[in-house]
Structures are given as structure tokens and as C-alpha cells.
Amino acid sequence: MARSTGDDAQALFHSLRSAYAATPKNLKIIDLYAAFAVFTALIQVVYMALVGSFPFNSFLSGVLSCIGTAVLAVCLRIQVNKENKEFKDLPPERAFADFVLCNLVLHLVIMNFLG
């Protein structure tokens, strides 16, 4: 008997809420930051379809700033999943020192490209 594609999104999504629940808690508080750097960067953008983008620098530079540090974030949670076995070696103090110091850099650019 075919099942109904209602049925199968729906085993779909409680697999992924299943599997996701078993996640860490700070993988999931990273996640919470990625996700809340894009909508921001959502927000910028349908500000500028609204109202124009007149200083065009700035709506770039708030842009490439929100995606770039949602970037950095996936990069982090990488690196401090304990499930990937490629970073096993790299403690999570030093994969945090890592994020700091690439979103320092990522905000001195973009505040040179602000001018």
C-alpha cells in the first residue's frame, strides 16, 4: 500500500526532531546564533527593497557581515561537534579562539569597506 506524501513529510520531519533533540546544547545555542545572523541579514535585505539603498557600502557591509559571521558559526559547530572524527584532536577552547579572532578580522573589513 503507497503511503501519501502528507505521511511521508511527516516521518520525515519527526526523524529530523527526533534526531535533533539528541543534539548538545551548545550546538544548538550556535545554531541559534547562524540562524539569527541570517534572519538579520533577511531583515537588511527587504529593508533595502523597501525603502532603497542609498549608502549602498553600508547595506553591503551589514549584509556580508551578518552572512560572514553565520559562516564563521557553521564553521565553529564543526569544529566542536564531537561526532566529526576530522577535528578530533582540536580542543573546543582553541576552535572558539579560532572563531573570535576570524570575526574579529571579518568586522575590520568590513568597517575599512565602510570607509
Given for the second form:
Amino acid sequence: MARSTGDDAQALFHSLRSAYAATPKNLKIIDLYAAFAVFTALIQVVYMALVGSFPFNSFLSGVLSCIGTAVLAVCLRIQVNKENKEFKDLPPERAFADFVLCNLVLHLVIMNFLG
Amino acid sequence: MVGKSEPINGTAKSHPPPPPASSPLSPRSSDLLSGYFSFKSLKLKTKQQELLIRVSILCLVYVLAFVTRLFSVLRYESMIHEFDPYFNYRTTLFLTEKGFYEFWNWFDSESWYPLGRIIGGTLYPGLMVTAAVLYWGLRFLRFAVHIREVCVLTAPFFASNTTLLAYFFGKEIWDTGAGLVAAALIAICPGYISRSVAGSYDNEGVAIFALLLTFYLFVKAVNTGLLSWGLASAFGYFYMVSAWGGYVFIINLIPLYVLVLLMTGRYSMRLYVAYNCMYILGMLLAMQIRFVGFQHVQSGEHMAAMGVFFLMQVFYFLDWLKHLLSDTKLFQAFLRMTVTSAVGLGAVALGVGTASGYISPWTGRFYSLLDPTYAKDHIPIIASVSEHQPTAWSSFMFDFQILLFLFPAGLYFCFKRLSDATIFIVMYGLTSMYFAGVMVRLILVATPAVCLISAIAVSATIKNLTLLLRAKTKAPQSASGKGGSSGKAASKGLLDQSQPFQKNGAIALLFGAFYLLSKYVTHCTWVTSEAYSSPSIVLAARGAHGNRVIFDDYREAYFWLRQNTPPDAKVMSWWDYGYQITAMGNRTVIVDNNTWNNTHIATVGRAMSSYEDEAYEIMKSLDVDYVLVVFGGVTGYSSDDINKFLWMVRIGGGVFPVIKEPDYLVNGEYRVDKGAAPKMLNCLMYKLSYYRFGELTTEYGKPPGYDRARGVEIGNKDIKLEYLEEAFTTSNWIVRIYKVKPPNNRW
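With the form predicted on its own in hand, show me what the form predicted in complex with its partner chain looks like.
Okay, now the whole complex, with that chain kicking things off.
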């Protein structure tokens, strides 16, 4: 049983790797950006665990800005991805403009919330 | 005059003038009419005609929604009604005088003496900021309005805007016809009018607009999948959070809706984009309101939204993997692993959070919605408010009338044409109707859903009926024109035979529908006029000769306080009147309608229920200078303090066990006549209400001291006050103010 799951996991990993290598470059850039944002959020959480969460609004605004940018990047990726049939009528410029606008609002609110 | 139609507006330059319709001996009035009012002469295409009709209907509905809420302004005067709006008015006045920074950081020492209240951090600023913006806008355009007029008319103005929003929402869910009907229904629906008449300057007037706006923008976001609509719905949510504590309904309904979509297999990328954008941006914006604070991450009421957020990430991740992997068996194994681990992790996190107390449990106000018996046993203050009682069927009928049976019909139509948008409105309707059944006040939240769903029923039914009507007139023309195969002729023949009955049936049903709708209009106007337009601070009654008598005692008393007491005087009264005393009397109060400190209210309740000497000790400890009681024995006014007295006893007894409710009752019965309990006959509230009342004859043929509100002769007529003296009694004895005497000189 264990061996089959181990084999499964390895086969899974390999097929994922090969499939992912086939994605277009612009999508890979967005993925990298989102992964970096999540990584930054994790670092902040670890720091909070070490030091305590005293200005809670600062902690929340830091973590939520990272999560927010990651989520918005994923939304952009969804809208720009040519394989998504739901969004084939959406020009990528419009998707990017929406992305910029939402990020602007996100960061303005974060700056107000940071304290 | 013969019907010679003349082209209007000179649009028929290229069109030759139409020939005379008939001989001069038979003028056809229909030609006259069609000449003047014919759209054809305006050279409008059908689309433009339809647009004109739609716009004119919307304009009329807009004006109607505003006008129907003006009854009390026309009958009495332009004033603020009830209790809570006075606090809102006072804060708006402060905002316009001192500016936003002072308002946001305001600490008020004039209420809840000696504790004070951090107003800046404990109110929902949306309503005040909206009224202030309207005021500054009008002032900028050089209209010299007073802020009170703006406050009085804010709610009708936003009700008109809600009708427009209902039109767009109906258009999104069904079609333009349903939108128009929804706008018309919600313009006059009594469930909404009750909290948005002119003068009812309360949070709900603006909050229902914000609620519908958020829902409309979110449904638009789900339908289009664009980030800009998601951003707009986040702003709508921010406006709702700033306006009313009922935003908890939105932050729970939307995740529930997303969950239902996920479970019915309607997961889509658009849903992902819409919900994530709205949740993250909406949560961040909502936390800018000090009163809400960190509740979005710490309170149990908001955890559903967070849970669904994480669930969406899991769904997206799994969807993406399925797309990447070509081997489905591998994917299934992975799916099992991920789902079990994710669900387990989520459950563990929630359990740890709740057990350690980090995630606070549902607060009493919202918990009593899930368990209606909770408040009566544990939180008497919530149970004592009449708006929080469960709803009777008569209230539903009173507030909705025909919408009540159109609602299930609309649900049927929605289920026939299921889409993301109709699923939303069905869920909104069902959940809001459940909550409306639990608490009377929440009929207001159910009203937009009921109006929209009923509009779908009305619009779909009328559309089907008129299609039937129009099909009949077309059939003979096409039959005569075609004359095709025998089968076709035979079927047309059959159609012709049943046509007359169908046509008559359709006409009869249409007349029935219009009759019902006109009955609805009559009912709504009657309800608005009779039940929901009273200012409650000014009472009206019929005199002996049928003339109208106005009791303006409340304002008389508050202005007496304002003009005849020292500016730093402290007034003790029951919490109902606190806001009005601070707003109109401009004096410090001990407790007011905010009811944030139960112990303080219980102290006042204890003072009112004790003997005079014990009460004097309590009043000295609170620095009380004046005591205000409301008494309805002379006029028969039944919302006075003696009728509320048992709640004072219960609330006081909840904190100070020395006050026991059975002491004031006789065999479980509440009486004020000779057979009343001795503690009742000598407590402070009794003495203050009935002081010198024993000498007054209130009704012809009854002994002096006959209490018209309770219908009995009072028990203790010979009342002597030792520590207080009467300062003022209004002309109809409704409000009585007593001065607390300073302690005697001891040597």
C-alpha cells in the first residue's frame, strides 16, 4: 500500500513537472510573482509567531497585502490564460488594467491600515 | 374636425402629410387621438419607443417612492421621529460643525455619566457621512438648507435610489420587465417604508440601498467575471459595513451562496475571480471602520467567509491540477489526499481557535436569530425591545399583502430558469424570510428579495398572458396568407377553435392581475398613511368633537430642560429617552439607547424600583440632579414608564439580586390599584408617576385618580415625596420632571 502511494507520488510529480514546463512564459512569470507574495506572507507569519502580534493592524495589513497581491495575480492569470474558454472575449489589456486598479485600491487601503 | 393628423416636432420633412382619414361627415376620434399621441408620427422605432416607456416609468416610480414617504412631513412638520434618529441627528450636526477629524475621534462626556462614550469608535458612520456629504453638496450649489431638512429627507431620497437599483437588479436576474415591476413594487412596499419615511433618520434607510447595491454588484461580478465589478462590489460592501450592523447578513449570505454553487457543480473561473476580489478587498475596507475593527478575522460570525475563501483556493488548485494532469487515476488519488487533509486542517484550526477563545463565539444579538429563545433567558435587554419579537402572520400580511403569495410563484419561475443569478435571489429570499420570521425588525431585510421574486412572477405571468393574446390576432393573418399544407391548415383550424376561450381566459386573468396590483397599491398607501407615518414624539388623537388634538409634551419637556436647568445638570431617566434628552434638551444623561453597559442600566433600574430613601442613595452616587418619567395615565398613552416598569425590575434584578420581580406582583399579576403589592405602591417609579394624581379627575364619571392607561383607580393616592420635589409636569401630564434635593445641612 505504502509503495503504491510512493510510486503514485513520484509519478504524479513527474507528470506535473512535464505538464507545467509546457505553460507559456507570461503565465510562469505571474505564477512566480504569486508564489513570491505567498512566501513573503509566510515569513511575516513566522516573524509574528516569534515576536508577538502587538500592532495587530500592522500584522494584518502586511499579511493581507501579500495574500491580496497573490490572489489578484491568480485572477489576472485566469483572465489572461488563452485556454480558458470563459474569458476568450476579454482583451488582455483590459484584464491588466483591472489588475492594476485593484492593486492600487488594495495598497491604498493597506497604507491607511498600516498605522 | 376631421382627423387630419399633423406630424409633431417636424420630424416628417421627407414624409408627405397623411391624407384625410375619412369624409367630413364621420370624424373619427381615434384618428384625432392617434394624430396627437401617435408614436408613428414621432418616427420612433420600436426600440426607442420601448426606451421612452421604460425611462418614463422609472422616472414616475422614482418620484412616487419619494412622495409616498412624505405623509408625516405634510401632516405635522419636518422633524426627526422616534429615538435612535435623534442620536444620528446629533452626531451629524457635530460632523457638519466640527469636521470629520473631530467626529472620528469624538469622546462624548454628555451621555452615560460618569463613564462617557467613545462615539467615534462605537457608531456606524455611513449614514452621518452620507447626510453630511449631501448637505455640503447642496451648500456648494448655494442652496441654504439646514442640516435637519437634509437629515429628514435622506431616507426617502435613498428609497428612490433603491428603486432604480431594483430595476437594474431585476434586469440582471430576469429581464427588463421584471426590473420595472420590481422597481414599482419596492417603491411602495410597506416593509421598506416602515423604516424609511421622511423623518426616520436611521441606519436602515441607507443600509437597504447599500445591501441591494452590494448584492447587485456581486451578481454582476459573478456573471461577467471581471475584476472591476468585483472591486465595485467590495466598495458596495464597504458602504454597507459603514452603514449598519446588519452587514453580517451579507458576509454570511455570499459565502453560503458560493458554497451552494460549488455543491451544485457550478464552480467557474468567474466565481473564483468575483468572490476572491470581493472578499479580500471588502474585508480590508471593512476593517477601516473602528466599530468593526478586527472582527473579520476574530469573530465567529465572519468565519464562514474565511472558510469559503480557503475552500475556493483548494477548488482552484485542484481544477488547475486536473487540467495539467492527463492521467485521471493519478488525479483521483491526489484528490482524495488533498481534500481530506484540507478539510481536516480547517476543522482543527477552527476547533483550536474557538476552544482557545481567540475566535469569539456568536454575539447574543445574532445568536438569538438562530435560537430565538436565547435572549429571553439570558439577555433581558435584547428581549425587551418590541422590534425583536418573533413575527406574527398578521405582520407579514400587513407589510407584504399580495407579495406574500406571489413569492412562492416567483420561486417556481426561478427554479424553472436556474442560473447563477437566479440561484442567488432564491437563496437571498429564503434566508431573509427565515430571519424575518424570527424577528419583526428583519422584515425590512426580506423586502427587497420578496419584491424582486414577486416581480419575476408578475412579469412572467403577464408576459405569457399577453403573448397568448397577441398570438391569436396573428394566427388568422398567417393562415390566410400561407394557405399551405392541409396539416398546417388543420392545426391552425384547431388553434382557431380554442382561440376564443384562450383569449377570453387571458383577458380575464389580465384583468384579475391588474385588479390585484391596484389593490396592492391601495393597501400600501393606506398602511403608509395610518401606521408608519407617526413621528412618535408628537402624539395625535381625536378630541371629543372629532377634532384632532396634538400632544407635543415630549418636546415641551425637553425644551423646558434646555431652558430652565443649569448646563451641567444630569438627568436620570429610563434608557429609551436618553438620545432625545441629549439631542433636544442638551443635558447630560445617565443611560441612553446605546445600551452598551448593562450594569449601568441595571443601576438605574434598581433606583427606579427601590423605596425612595434607597433610591436617593443611588442617585447621590450618580450625581443625578433631575429625574424624568413618562406617564400616560391622564391621556391613556400606553407606552409609558409604568407599563415598562417590569422590564426595569427584570433588568435591575438581573444584576442586583436584591430586586426580586415577585415582590411587585400579586399572584403573578401586575397591578397598580388598591390590591397591588406594597413594594409596588411605594417604589420610586410609582411615586414619581402618580404624585398629585390622586387629586385629578381624568374622566367624567370616574373617581379622582383614575388611571386611563391601565383602566383602574390607583391604590396609593396620598403620596409624599421626601427627597425629590416636582420641577415640571407637561400640559397633558405625559412627561414629569423632578428635582433631586441636595442633602440636608447637618449642623
